[in-house]
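A single chain comes next, written as C-alpha cells; it is the form predicted alone.
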Amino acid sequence: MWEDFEVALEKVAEDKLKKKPTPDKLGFGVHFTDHMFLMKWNRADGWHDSRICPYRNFNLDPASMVFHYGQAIFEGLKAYRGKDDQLFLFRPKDNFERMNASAVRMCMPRIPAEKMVSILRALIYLEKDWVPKAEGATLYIRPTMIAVEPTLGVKPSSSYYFFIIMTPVGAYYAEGCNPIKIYVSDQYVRAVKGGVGNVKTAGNYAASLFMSEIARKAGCTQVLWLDACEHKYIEEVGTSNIFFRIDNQLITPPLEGSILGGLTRDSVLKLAASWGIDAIEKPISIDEVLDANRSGRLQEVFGTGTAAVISPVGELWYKEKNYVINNGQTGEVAARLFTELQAIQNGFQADPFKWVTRVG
C-alpha cells in the first residue's frame, strides 16, 4: 500500500516566512522552521492525508489518548551543512527503523522507513536556508507519533498523528566537547528489563526529570543511571549511552532491554573497531569503574548521542563524593571520535560504512 503513498505540498507565503535566528541565538529547540510534515493514521485508511505544510498548532480533543495513557514516541536526528555547502543526513533510515521498533512496543502503527527518508530529504531541501552555516551548528529533526483518538479507556488508540518538526541548533551542551560532570543515581532508576527503556517513548523522559533536577542542583549536567534491581550495574546517561576506556579497552553496557540502542553508540563501536581498538559490550558496575579510576586504569569516560555526538566526562558524583576522571581532561579516543564522526557527518571524510545520505 505504501507504493501509492502521495505527499501534498502547502507552502508558506513569501511574506509570511519567519526571520531566521543569528548563529549566536540558536540555542537548542527554541526556533522552528517555516514548514513541517504531517500525516494521519486510522484503522480504515492507514496512513493518509500526508503533507508538507506550514508549521502550525494542532487542534486536539482534551480526551486525546496521548494526554492520558502516554502513547507517544519520537526520534532525533540532524541535517548537516558540510563540504561544498552540501546538506547531509546521518543514518536517517536507521532512525525510522528504530522508530518502528518503538511503535511495535507501544502498540502503534509502523511507518514506511524508506519513504520517510525521501520525504525528509524533500522537507529539508525546502528548508535548506534553515540549516545553519556556523561551525558545529546543525538542523535538529524531531519525528514524532502521538495517539489522538478522543476516548478514555486503557487500550491502543485507533488514530494517530505522525509529524516531523525541525529546529536550527547550536551545541547541545554549553560546555561544547569539554568534560562534563554527571551524577550517578543509586536511588532512582530509569528503566527495568522487560519494560520500555529500550524504546524512545516520551514517558521515559518524564520519569527522568525528578532525578535530573537533583543532579542539576548538585552542579551536574546529566544523570548516570544504574540498573533497577541491584543499583550496581551501569546502564546509560539521561540523553546518551556511556563508554569507559579501561586498560585500552573500550567498554559500553550491553543492550539487554532497559537501554536505548543509540545510533551514535553503534557508530562508535564500529568506528573504534575499524581503528583496531578493542571495543566491547559487557556489564560493568560502578564499583569496577571507581576501582579502575583509583588504580589509574580508567583512561577516559564519554557519552554518545545524536544531540551531543560525544560528551567527555570529567567528573562522577556518587554517594556524596566527587571522582575526577583523567584529570578532568578530554580523552584521546573521545576527541578522535568527535572529530572523525563530525567529519563523516559533514562529508569531509570518506564514509566506508555508507552512513551518510546527501539531501540534494
Ligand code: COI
Second form
Amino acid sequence: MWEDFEVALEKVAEDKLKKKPTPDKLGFGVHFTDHMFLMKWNRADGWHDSRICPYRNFNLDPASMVFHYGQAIFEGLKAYRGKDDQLFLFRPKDNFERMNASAVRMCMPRIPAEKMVSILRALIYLEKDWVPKAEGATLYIRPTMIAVEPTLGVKPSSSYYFFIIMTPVGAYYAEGCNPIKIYVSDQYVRAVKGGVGNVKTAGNYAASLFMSEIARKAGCTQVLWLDACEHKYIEEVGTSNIFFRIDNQLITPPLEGSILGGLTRDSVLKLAASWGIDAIEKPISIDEVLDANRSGRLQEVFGTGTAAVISPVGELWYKEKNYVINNGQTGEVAARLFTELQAIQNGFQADPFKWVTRVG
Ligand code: COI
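With the form predicted alone done, generate the form predicted in complex with 2-OXO-4-methylpentanoic acid in the same format.
Expanding to the full complex; the earlier chain stays at the top.
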C-alpha cells in the first residue's frame, strides 16, 4: 500500500562525495549526482525495496528482458535554481502521469505519481548542491523503468526496476539558443499512428539514430520527421516538438498517436495563447511550410522540449536543398518564450498556470 510506503535512505559518506563539474564542463548527461532513487516491482510485492541510495551500477542477468526486447520507458524533467537559492520543479506530476501512460502502452506497472513527486523533492533536496548556479544550467532528472525478468520468452516482464538518476546540464545543443539546422527526413520515418510514437520508450530513440547520423553528416543538428504514410505532414524533431509561425499564427502538429505529447509543447501553447497569440494544433505539410517560406509568410520555426527548451530553427535541409528561415535568426516569439518560460521555471516570474513546485 502506498500509504505505508517507506523509502530507505542510504547516504554516501561525506569524504566519498564526487567533485562537481565547473559550469563550462557540464555538457548533457555526462556527470551524475551522488545519489539516485531505486525501487523494484514484482507481481507478489508490487513496488517494494524503495530507496534513495548512492549512485551505483546494477547487477543484472544478461537475460534481463530490457536487453532483448527493449521494454523500457523514461521521462525527462529539470530542477531549476531561482532567487535566494530556491529550487523549483516544472510540472513534475505531469511527467509521472505521462510515464504512467507510457507504462500502460508498454505493459509495465504504473507508479504512484503524487508519491513520486514527494520522493523526487526529497532526492533533489539531498542533492541540492548539484543544482547548477550558472544561468541557463539546470539539474536534468531522468526517471526510468526497465524490465528485469531474466527470460527470453516474448511477453511482459514479471519484474521491473524504476530508478531516477540526475545530471547537471548546460544547453542541450552546442548552438545554445542560437538557430539550428535540421534535416527533413523524406526517406526514413519515426512512427506510425497506432504504434508507440506517442510513448516515451527507449526504442523510439534507438530507431532514430540511423537517420540522425545521416543528418549529422549533412551538417544538421537534428532530424525533422514526416508522417509515415505520405511523407508529407510534419510530425516532430528527434528530441523535441516543433512550432511554425505563419501569418502570426503559431502552428504545431496535433497529437494523433504518432507524436510525443511534450510538456514544453503544451506549456508553449498555453503561454502563447495567454499573450493573445493565435496558437493552434493542426496538420501542416512540409510543402505548406516551404511555400510560406518562399512567400515570406513563414516568420519563424522552433523546437520545444525539456532538454532543448526553446530551440530556434534557422535552416531546413530537404531533398538536397537548403531553406533559410527568418534569415537564420532567432524569431521574436521563440526569444520571448525562451525568456519567459525560463523566468517561470526559475521562479523569477509569476506562474499563473501553477506549473512550478518549490523544492526547498
Ligand atoms: C527531454 O527533452 O527530456 C528528452 O527526453 C529528450 C532527450 C531524449 C534528450
